[in-house]
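Only one chain is included here, represented as structure tokens and corresponding to the form predicted alone.
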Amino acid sequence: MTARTATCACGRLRVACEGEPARVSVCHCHACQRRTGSVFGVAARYPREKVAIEGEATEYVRIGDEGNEVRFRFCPTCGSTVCWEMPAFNDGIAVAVGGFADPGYTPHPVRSIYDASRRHAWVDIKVPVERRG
């Protein structure tokens, strides 16, 4: 069974994941752009029972573009967002793929969310588009 660990920049907050993610997606929403400091975010969603969060985390709660609560966990020392969950969906924990620091990470994204309305024009990602926003 595959085991992976994502960490924050300083390594104090760790998320250990077992098995394969249920899905991997790219999100171009403005909140993901602001959260990552980049032009999109990439998330791997794992079943809740396959994730162990270790270390101290601070939580930030916001309402997403579609009206659902999103709970982000980030490191209080370095500020890196490592994982988040959406209680309304109760389908798992999303982990920032960049936290794995593995350029060979698979599976690859299967969805590009908010692609049509918020993707920066110069970004060229070959991922199926999920129409939102």
Given for the second form:
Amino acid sequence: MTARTATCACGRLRVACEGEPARVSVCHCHACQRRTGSVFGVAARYPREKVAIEGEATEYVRIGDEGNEVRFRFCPTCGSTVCWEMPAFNDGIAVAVGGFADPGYTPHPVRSIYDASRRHAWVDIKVPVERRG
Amino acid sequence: MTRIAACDCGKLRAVCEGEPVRVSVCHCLECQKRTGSVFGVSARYPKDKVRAEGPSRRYSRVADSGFKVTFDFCPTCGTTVHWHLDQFPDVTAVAVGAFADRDFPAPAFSVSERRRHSWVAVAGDAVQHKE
Ligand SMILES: [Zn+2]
Ligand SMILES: [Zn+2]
Ligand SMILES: [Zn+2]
Ligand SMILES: [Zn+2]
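Show the form predicted in complex with its partner chain, please, because up to now only the form predicted alone has appeared in this conversation.
Following is the full complex, with the preceding chain placed first.
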């Protein structure tokens, strides 16, 4: 079975993931832009029991547009957010794809959220994705 | 023109006067880990055109160039809003996503393309692509 580990920039916070994610999605919303400092976020969603978090993390809780709580975990030394959960959805754990530091990471995204309203025009997603909002 | 870059929780801000001197995308693995996205996007400003507000924590690393880079991130939400490069002491780099503005000037450079995820590219006729 595939085992991959996402880490923060300094390597102290590690998220070990077994198997394949249920899906990978891109989100261009303003919160994802700010949080990443990039112009979109990329999340790989894994079943909770396939993920092991190692190292110290600071939790940051944000209330999303629809009133749902999102709980992010970032490294207190370097600031990288490595994973997050939305408890209300019981929808597994989202892992920041950049944390895998693997340009060959698959699967590729299948969804691009806030695509029409928030995507910077120069971002060219070259695979077929379901585009929303 | 004044633009304000802010972290997700809003406590750490960088107030930027005028236009950035360089906007670039970097696909390197360090930028991937720092952002959690598949590339970083930075806008360089003259240092005296950027005013930081709010508490920050610093993280330094040595870049491939051999020079130190020092990042300022929000201790509450983790967002890196701006950073300084010892290689370019007169410059402040600001995270473009922190402006949350799709009309922000588009990048003219896309670097470390050998690390680019194949499913996404930086579009634009004038963009200089570097391996
Ligand atoms: Zn770290
Ligand atoms: Zn988002
Ligand atoms: Zn913050
Ligand atoms: Zn980079």
